[in-house]
Each structure stands twice: as C-alpha cells, then as structure tokens.
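A single chain, nothing else alongside it, follows as structure tokens in the form predicted alone.
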Amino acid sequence: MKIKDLRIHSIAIADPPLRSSYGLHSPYALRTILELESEDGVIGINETYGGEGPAQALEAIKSRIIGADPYRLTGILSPMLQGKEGGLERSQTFLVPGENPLDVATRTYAAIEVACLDLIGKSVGVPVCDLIGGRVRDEVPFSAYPFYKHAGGGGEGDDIREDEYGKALTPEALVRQVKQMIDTYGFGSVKFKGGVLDPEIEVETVKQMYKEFGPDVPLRIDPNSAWTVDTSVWVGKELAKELSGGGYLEDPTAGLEGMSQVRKRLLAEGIDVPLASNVATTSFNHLPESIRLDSVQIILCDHHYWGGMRQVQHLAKLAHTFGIGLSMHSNSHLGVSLMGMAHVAAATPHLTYACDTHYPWQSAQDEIVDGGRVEIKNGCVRIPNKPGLGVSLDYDQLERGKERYLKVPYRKRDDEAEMQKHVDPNWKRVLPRW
C-alpha cells in the first residue's frame, strides 16, 4: 500500500470567550485537518493544531509522504522525534499550545502518525487502539472543563453563536456552569481553569464546587503558572480538603524548580495534594529533572505535541515505573481529535485520571465528523466498533470550515491580543501575576 495524496485543510471553528492566564480566547479557534489517501482509495484522517504555522510544517514534508508506505512512514520520519527540540528549554509555560516553535517537529510527526494509523486501520478493518497494542478499556472517562468566561458563544458578525453557558465570572456562575455540564454529559470529575481572578476568589470557587458536588466528584484547578510559590502553597493549604480524593493542583507556578518548592512546602505541612503539569513537563528530556526534584506527580500528556500515540504509550510506561500519575491535556478541538485522544487512552493501561476535553465548548454547527458530534455519555467516550479512528469526514461541513477560515482574520492563536482588544488595552501576560 502506498500513499498517493496528502491533503491539508485549514479550518476555523467558533470558540467562546474563555479566560485563562494566557488571556482570552478569540471568537474562532483554528484547526488543521489531514487526509492521507492510499492508491486503493482508502482515506486516513487526523486533526491537529491550526493556523499558518502547522499547515506550513505539514506542507514542508509533503514530498516525503507521497509514495510512502504508511506502515513504514513513521519509522522513516522518526528522526523528527530525536532533534534539538527535546531539550529542557522546551516548555509550554510561556507559549499557548500549538505556537511553541520548539515542538514543531514532534507535533508535525504526531499529525502524520495518527493519519497513518487511521489509514491502516481502515484498510485492514481494525480500530486504531487495537493496532497500537490493544484496548484495555472500551470507554474513556473525561472531566468537565469549566472556565471563567465573558458573555458570548463565539463567532463574529453574522456568524455569532448561541451562548449556551452564559457569562461566568463569579463562583456562583462557575458552579452553575459545572452543573450544566454534568447534567448534559454525565461527567464524574471537574478540571477548573484558574489563573484569571484573584486567588481568593478562585479558592472560593473551588470551595463552592466542593459544597455543591461533594467529595465523590474529584476537583482539579489549573492556573497555568499564574501564581508565585508562596501563593501556590497558600492555595494548596486552603484547598487541602477540596483537592484530595482524586483531585490535584496543576501548574500552580512556573518551572520545575518552582513546582518542586511548592511540593516540598506542602508536604512539610502534611498536605499531600499532588501537582500536575502539562506545561513544565512536555518532553522526555524533562523527565529526569522532574523526577529528581519531585516537581510533578501527574503528567497531563497530549499526543499532539508529545509526538503521537505511541510516544504517549512510552511515556505511560515510564510514568508507571517512576510512580507518576497520568492524564491527558486538551485544546479547543473537534470530534476527530477527540477520537484520537480516546483511542490512545483506550490502549494505555496507566491512565490514572480522567482526561481533559474542550469538546463541550465547541458548536455542533462546526463539527466535521460525518453523522455529527461524538457522544459523551456518563462522562465517557466509547470506542466504536469501527475501523481506524471510527469516524470519517462530512465534506460539506469541512468546506464550511475552510470557507470560515478564509473569511476570518486569525492565523494563529493569540490570547494576549484578544485581552487587549476586548478587556484591557494594556493587558500583558505576566508570570507570576499573584
């Protein structure tokens, strides 16, 4: 089997005005859709980061892909995983996902790997999770992912979307938002995006969630490195009860050294709330220092920038060996990416926490999966009894996404610019802020 064509589609999807320490989401998120077509007419697909940079990186290796055997292609491209981009400096702390120049090769490789696996799976009639070692679970658990947000459902002009969740800039509004997500999707845990308001308000938000949902719904908070070590320790002490029993404190402060200080000081207070990270530990080269310092007790992996599904499985084995927990990071995405996350999670035994997902924030109006949105039921995505990723493209919807991309002015994610445009013209992302 040979690959006869690689098609790269840049699309835009409506995104609500969600807040984080990075700033404010723009009215549209950008995604890239890949198609690998074999000489037999079978098409493998994938979804990855959007905008000009990711599309250009894929175009740059197109000549190496056309004519290649999908069974061997990822082996041929494997030097992309071994370059200089794996150093300790490759952190996501100061850059939004998909815009880090130091992980271009790994995320480009990952995009091709998943498309190859989907193509192979569809050619032989086998689900991707069973191609990469066999599933250990048929359903993959995900968490509710609440955000502070401004009013609006995303989109601009005559493309403005319904505001499903409403404005949420108070603890009470966040509790209502989470309740709505749980009622709709059945989530059994909550990952709360902080780093936006004064830490005292965010602590109160978590306390109100705990009061509303009780100890059987694990709570996690992620301020994306917005706090000093002192503030991080204070929050850890204030929320020792609320973050116990399956919860965690994610990236409270910047860097492995800072995380290590927070961990030591909390342990000295008798507080064993684990620290999680998807920005301080983002490559295999980070692991030795992270383990030495005991900086991170839970890694939030992401097959998009760790280098693909099999790299996540390698990571999981190392995490299990060193007693580190594992979950999965998310970005604004559609159903193809959600199914990619679900398949690698289904084939990864050492998955100790429910995965993140932004999927409830995206509009059904933008979904490019044939048949509509992927179902999340009882907080889980079920692996379908279908080959490959188990989904195919709705080409009418894909064209609408491409037309939208051509109309909007956005070509990269820039949350700081959106804050300056809509909230405060002088706003800058400053770490730490509190």
Given for the second form:
There are 2 protein chains.
Amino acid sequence: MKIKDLRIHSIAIADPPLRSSYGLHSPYALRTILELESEDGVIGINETYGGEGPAQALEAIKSRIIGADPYRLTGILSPMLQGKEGGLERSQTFLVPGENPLDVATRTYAAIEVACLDLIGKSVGVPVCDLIGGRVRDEVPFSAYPFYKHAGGGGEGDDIREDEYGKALTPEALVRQVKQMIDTYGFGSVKFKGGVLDPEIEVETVKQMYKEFGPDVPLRIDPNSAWTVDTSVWVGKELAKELSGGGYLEDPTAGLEGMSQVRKRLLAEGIDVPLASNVATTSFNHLPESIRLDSVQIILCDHHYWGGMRQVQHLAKLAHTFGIGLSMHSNSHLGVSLMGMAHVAAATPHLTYACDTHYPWQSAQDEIVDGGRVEIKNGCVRIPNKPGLGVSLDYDQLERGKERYLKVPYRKRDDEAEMQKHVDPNWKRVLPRW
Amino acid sequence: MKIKDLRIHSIAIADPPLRSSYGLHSPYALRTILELESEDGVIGINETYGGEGPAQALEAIKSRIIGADPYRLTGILSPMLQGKEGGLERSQTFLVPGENPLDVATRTYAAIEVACLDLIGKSVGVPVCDLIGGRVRDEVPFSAYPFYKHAGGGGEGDDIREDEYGKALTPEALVRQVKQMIDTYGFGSVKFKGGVLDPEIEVETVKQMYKEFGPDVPLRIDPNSAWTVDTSVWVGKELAKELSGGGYLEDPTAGLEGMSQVRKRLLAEGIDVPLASNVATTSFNHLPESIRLDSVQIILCDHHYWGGMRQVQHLAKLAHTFGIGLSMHSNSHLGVSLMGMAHVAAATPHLTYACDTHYPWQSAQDEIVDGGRVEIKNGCVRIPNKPGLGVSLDYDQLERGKERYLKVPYRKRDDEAEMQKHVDPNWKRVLPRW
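For the form predicted together with another copy of the chain instead of the form predicted alone, what are the coordinates?
After this comes the whole thing, all chains and molecules, with the earlier chain placed first.
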C-alpha cells in the first residue's frame, strides 16, 4: 500500500469566549484536517492543531509522505521523536499547546501517525485501538470541562453560535454550567479551568460544586500555573476534601521545582491531594526531573503533542512503572480528534482518570464528521464497530470550515491578544498572578 | 478475523555443553513452538521457552484464545502485564530465564502476542516490524557470543551433533572460537560469557580478544553475577580499555545495590565502563530502583520475557528517556525466535547495541524454519520482504523436534544438575563465587 496524496485543510470553528490563565479564547478555534489517500483510493483522516504553523509544518514534510507505505512511514519519520531539543524549557507553561516551536516535530509526527493508522484501519477493516495493541475498554470516560466565560457562543459578525451555556463568572454560574453539561452528556467527573478569578472565588466555586454533586463526582481544578507556591498550598489545604477521592490539583504553579514544593508542603501537612500536569511535564525530556522531584503524580497525555498514539502508550507504561497516574489533556477540537483520543485511551491499560474534552464547547454547525457530532453518552465515547477511527469526513462541512478559515483574521491561537481586544486593553499574562 | 486453533508443540534441540555461572547447558535445549490458526486458515507462529512449565502456562489460557480476534487478544490479555508481584526479587539473578515463576505471565503473554502479530502480518501481507510502528532499519546487527565449553556439539546417545567449535576452556581457545564465529557470520562485536573460570583467566581472555580483533570490535563480558563488588571493580579497572568504545561490563555482581556500588567505585576512579544487565533488571518493576541507584547504564531487552514486542518498545522509550542504553538478551533458540528478535529490533529506534544471539550454537539439523537456517550475514539478520515474521514452519522438522522432546529426559532447564552430572558431582551455584 502506498500513499498517493496528502491533503491539508485549515479550518476555523466557532469557539465561545472561554477564560483561562492564558487569556481569552478567540471567537474561532483553528484546526487542521488531514486526508491521506492510498493508491487504491482509501482515505485516512486526522485532526490536529490549526492555523499557519501546524499546516506549514505538515506541508514541509509532504514530499516524504507521498509514495510512502503507511505501515512504514511512522518508522521513517521516527527521528522526529528523538529530539532532546528544548530540554526543560520545552513546556506549555508559557505557550499554549500547538504554539510551542519546540514540540512542532512531535506534533507534526503525531498528525501523520494517526492519519496512517486510520488509513491502515480503513484498509484492513480494523478499528485503530485494535491496531495499536487491542482495546482494553469499549467506552472511554470523559470529564465535564467547565470554564469561566463571557456571554456568547462563539463566532463573530453574522456568523455567531447560540450561547448554549451563557455567561459564567461566579461560583453559582459555574455550578449551573456543570449541571447543564452533566445533564446533556452524563459526565461522571469535573475538570474545572481556573486561574481566572481570585483564588478565593475559585476555591468557593469548587466547594459549591462539591456541595452540589457530592463525593461521587471527582473534581479537578486547573489554573494553568497562575498561582504562587504559597497560594497553591493554601488552595490544596482549603480543598483537601473536595479534591480527594479521584480528583486532583492540576498545574497550580509554574515549573517542576515549584510543583515539587507544593507537593512536599502539602504532604508535610498530611494532605495527599495529587498534582497533575499538562504544562510542566509535556514531553519525555521532562520526565526524569519530574520523577526525581516528585513534581507530578498524574501526567496528562495527549497524542496531539506527545508524538502520537504509540508515544502515549509508551508514556502510559512509563507512568505505570513509576506509580504515576495518567489522565488526558484536550484542546478545542472536533469529532476526529475526539475519536483519536477515544481510540488511544481505549488501547491504554494504564489510563487512570477520565479524559478532558472541550467537545461540549463546539457546535454541530462546525462539525466536519460525516453524520454529525460524535455522541457522548453517560460521559463516555463508545468505540464504534467501524474501521480506523470510526469516522469519515462530511466534505460539505469541511468546505464550510475552510471558507470560514479564509474569512477570519486568526492564523494562530493568541489568548492574550483576545483579552486585550475584548476585556482589558492592558491585560498581560503574568505568572504567578496570585 | 477469529482464531480457530492454538497448537502448542514442545520440542528439544541439541545444545553444546556451554558453561556459565548457572552451570552447564544440557545436551538439549527445550523450546515451545506455537501455531495460531485463523478461521480462514492463515497460521501465525512463534517460538518461546520450552519444557513443561511454559507449555502448561500456554495450555492454561488456551480457552481464552480460541475464538478471539488476534487484533484484540493482546488487549484482552493485557492484565497479564500489569502485575507488580515479585517486586525486586523478580529477576534472573538466581533463576535461569524461562524458569522464573514470577515472570510466567509476561512470558506467556509475549508468546501469544508475537504469534498474533505473525498471524496478522501474514493475513494482511505486512512484516511484523511494520505492524508495530514501522522499521527503522532493514538489517539488525547481532554479536558473536563465545562461551567456555567442553568438547561436544550437543545431543546424546546416537543423536549427537558435530562439535563445530570444539572444546574451549582457555583464553587462546576462546579467541579461536570468536575468530571462527566472525569468519562464519561476520559479527562486528563480541559478547563473551564469563563467570566460569578464575577472573584472572577471564580478564586475560578479554585482553587476548582485544589484541586479536582490535578496538573496532566492541567487547562485552557477562559473568552472570559471579563476582563480588571488589572483583567487579578490579575487572572493570583491568579491562577499562578493552570494554570501552562500545563495549560493556554485564551483570558483574548480583543485585541493584551491588551493581550501583560497582558503578560508583569505577566512576570514582575515572573509569566509565558502562554496566549492562539482564539479570538485575528484568521487569518494569525493577526500573525505578535501578534508575535511582544508577545500577544499570544499559538494559538488555528480550521480548520473550519482557512481555512481548510492544513492551520492548515501551522499555526502549523509557530507556531513551532516562539516558539508558538498550541491548538485547538471548537464550538458546531457533530461527523463529531469531526473526522475532530481528523484527522488534528493526522497529525500535533506541536500540543502541548489537543484539545477543545463541543461534550459532544450534545446528541446521534441528532448525524448524521452512527452508532451513536463517542467514546471518555481515553480523546481521536482514528483514525479509515477506509478511509476518517472514518465516514459516517445516512440519517434518517440527515433528522431529517433538519426537526428540519425547525421547529426552529433560523437562526444564537445570544447568546445576548438568554440572553435577558431567563435571563435578558436588558443584553448586554460588553467588558470588569470586
């Protein structure tokens, strides 16, 4: 089997005005959709980070892809995964996922790997999870992912989406948002994006969620490094009960050293709330130091930037070996990415937490998966009885996404610029803020 | 695709009277050959440890295998890989590979995994190395594997093999043995099995090899834990020149703590001869301690006991992450195992040393691969342009191997008993001996 063509489609999809310590989501998130077509006309697809950078990185290796055997291409391109460049600086502490020049190689590799796996799966009639080692679960649990947000459902001008969840900048509004998400999707756990309001308000928000949903719904809070070590320890103490029993404190402070201090100080006070990270520990290079310092007790994998599905499986085995938990990170995404996340999670025994997903924040109007949005039921995505990723493209919808991309001014994610435009012209990302 | 049948064949193959710190190889090595047949008549094969134990462990899970989809079976059986049982005791320091009850689950899983991969590869026309991530090399380098040995080529009674290499219990005889192996197979490196004679003689043996073959042929010595820490350090100092430049000192002493001491003391004297292990570090459970103590700078993988090809790939990524080298261990084996070793090595970017193989010690008369012995040329096995492992069975030869198994009294590997029978009735394995 040989690859005849690689088609790279840049699309824009409406995204609500969600807040994080990085700033504000712009009215559109950018994604790249790949099609890998074999000589016999089978098409493997994938979805990855969007905008100019990711598309250019894919264009740059196109000549190595055309004519290659999809079974072998991942071996041929594997030097892209071996780099040690960047060392400990190579993290998402200061740069949003998808905009870090130091992991462009692993992101580009991952985009091609998954498209190859979908192409192979569709060629031989086998789901991707079974190609990469065999599923250990048919249903993959995801978490509700509440955000502080401004009013609006995403899009701009005459292209705006319904504001399904409304404005939410108070504890009460966040509880309502989670309730709505759980009612719609049946999520059994909550990953709450903090780092936006005063930590006292965020702590109160978690407490109100705990009061509403009880100890059977694990809670996580993730301020994306917005806090000092002192504030992180204070939050850990305040939320010792609320974050225990399957919850965690994600990236409270910046850097492996700071995370390590938070962990040590909490343990010294008898508080065993685990720390998770997708910001301090984002590549294999970070792991020796992260483990040595006990900075992170739970790693968030994400095949989009860790180098693909097999790298996530390597990471999972490494985490299991060192007694580290594994969860999964998400970015704004459509159904192809969601299915990729579900397949790799299905084939990863040591996935110890429900995965993150932004999927509830996207709308059916933007979905490019044939047949419409992927179903999340009882909080889970079910692996369909279909080959490859189990989804294919709706080409009309893809065309609309491409037209939207050409119309909008956004070519990379810049949450700081959006904050300055819509909320506060003087806003700067400051770490730590509190 | 469904599995219709699993056939388990116990065979015996002639093995020369090779010596190690475990004792003496018996006149026959035992192997198990698996056939996994799909409903449409495709047959996946594999080779693993032999004798009663391994065959019984496979028989015990047969009912879980019949009717399963080979793409999914590895997922279904994956709990066999998750065990933490045995902890640090679970090593081959005291038990020969294949006879350790604590890794029976990973050995059994591995045997099935590779047979599934061969079945899948033969079904879809793809080599195994390309199924598991794609080859990074077409030729896999192996090392010459000289042993001190008594006269004889293996077998007993009226079933004896030509003694191709002759008796070798002196430095000069070992140099001749290596020369003969290099002439026949073109090996570019030497892994020398020590732990048999006085360390002064073994050091002299390595020095003579270095003198004969020069600095371009990396040398390793492996006494299987026969030495004290003091002796190990003395050997490291004596052979600082001979073992540098791509060589290593393998398992000089028992246990992670002892290995760590050897490493520290050698470094303190400015000697950076790396330590390798397939005895102290033999499962993922050992890695945290092994890394913390810097006991082992090179790990010997082996899909037969590490849990299969994908586990070896996980191990390789973990080793790369922690700056640890990767080599490959071998047991007495035929061509199916050799091809399994070659395929996983071909698909493992971070394989930093030529692999071990006992293959030169086996004879064509015992080979069960259709077409006869697998070629080793210029020290390498070339991945053939054929699906699966690239080999299938010669059923007449398999039948002879099974008949041989029924005739011989051996049902497990017991090198101590062989020493007592043939060399010294009072011989006991003692660690450390020197």
